[in-house]
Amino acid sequence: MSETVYLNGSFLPLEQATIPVLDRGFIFGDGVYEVVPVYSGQPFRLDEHLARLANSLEAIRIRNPLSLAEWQGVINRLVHTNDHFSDQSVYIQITRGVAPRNQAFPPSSVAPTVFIMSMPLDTPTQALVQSGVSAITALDIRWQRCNIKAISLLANVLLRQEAVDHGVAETLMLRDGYLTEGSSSNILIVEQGKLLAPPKNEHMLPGITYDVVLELAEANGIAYSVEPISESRLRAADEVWLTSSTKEVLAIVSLDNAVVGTGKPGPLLKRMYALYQEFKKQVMRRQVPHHGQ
């Protein structure tokens, strides 16, 4: 069955879907976008995610194409028209259109590019999750604004093809002698019971995933604290965790080689993941209104 995307105002088949090689996304690099997770048919806390890519639209200067309402129907549609596998993973990318090769922004009257797809989304399996990953570590080479979510991803890119050198599941950024993230995740850590996050500044994608996990500490008698980890207090974790929209919650047992804490997913990951899950079944799956950040 043919997949079918969203391409500037069209809804047609994503191999029927095709740009001008002068678009500035494909020259430059120039754009922004975001993932939104659909559970059972229904988008995962979309005002907050729509929120975000408006936020990543303002701070490079493109001008939101659609209403809030006229994005929640085209993604509404799109769901619902490949609605052939029920958990998906959407993905919007919206770029500053095409125009002559300038690296000045071209005149107000172009148009920005905007296209959505879908893919099945794919969560790790039990014996994943049972296990943990492992993952290594290098310096964060990226730019000074990556609360951006900024599709040129090059430096994302070269470190996430690091962990595929190394046979790993993800590298976890280092810059200053703090923990940043990951190449495509939040990077959470334990310490004595507590739970640690790395505060939102612009060294960091703010993750919906991110939130939902310290939300659920919240509402849970979990102890947790949003500060800055520095890499010695990372190294010397009790846990270490992953988040993402695709990973959900996941242990990192293993970081450059050196065993995390016991070398199996800890005590308050097993809680947290069972939690999320949850969250997933009675939340997710079942659209509540929600009014976070």
Second form
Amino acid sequence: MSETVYLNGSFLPLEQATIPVLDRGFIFGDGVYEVVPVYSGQPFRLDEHLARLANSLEAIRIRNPLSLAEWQGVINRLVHTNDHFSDQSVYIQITRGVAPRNQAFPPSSVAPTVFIMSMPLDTPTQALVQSGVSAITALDIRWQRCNIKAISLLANVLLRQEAVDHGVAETLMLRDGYLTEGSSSNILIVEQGKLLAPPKNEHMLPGITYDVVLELAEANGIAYSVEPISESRLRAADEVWLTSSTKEVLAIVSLDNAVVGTGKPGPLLKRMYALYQEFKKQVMRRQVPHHGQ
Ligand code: PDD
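Return the structure block for the form predicted together with N-(5'-phosphopyridoxyl)-D-alanine (PDD); the form predicted alone was the one displayed.
Complete assembly follows, chain above in first position.
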């Protein structure tokens, strides 16, 4: 079945969705994006993702092309059009539009390009949740505005490929001796039963999953603290966790070939994984089911 996508106000088959080569996303990577997980047809934390999208747009001075209600409407329609995938990952991208190549902004009459597609959401398998994954570290070579979810991802692409070249799942980045995040995930650690999360700043993306995990810690009496995590604390941690909309919460059990903790997902990760799955179910139950489901 051909996948339906949204492009500049129209719903159309993926194969028919094309943009001019002078789109500033293509020429400069001049745009922002979001990835929203959808479980059983229900977008998860949609308003939070749309708020972060609005922040990213504001930060790069693109006017938000749709109202909150319009975003919700378009995304829900796309999700239900593509409901042959049970769980979906909705990708939203906005660029500064099509204009002759010039670094400076085009005239304000140039409309942003808005593209949304839905892909199957492949959350980690039970085997992966139980085994955990390996990771490497690298210097954080990115720019100083990592809190913007920008489509210009060259550094992340190179860093992720380093992980692939080493046969591991993720590259954890270090800046000035401190953990920032993964190439496409946030990273938290556990030290003597306490969960530690690096503070949100311009060196990391404010993760929606990171927020959910800290909220679940708060609601369930799990001790946690938001504080800078030095490289030595990262390497000595009892547990290292990766969070993202597509990977949820996953254990990193090996870092640069050294075993993390016992080399298996730790007790707090297992507890948080269960809380996260339960939270997802509760959120889904709270939604009004789509007709026919
Ligand atoms: N990536 N940090 C970076 C650099 C990311 O790219 C992502 C997400 C995260 C986690 O954020 P969230 O919990 O809101 O998904 C942190 C998405 C999934 C991607 O680029 O595909």
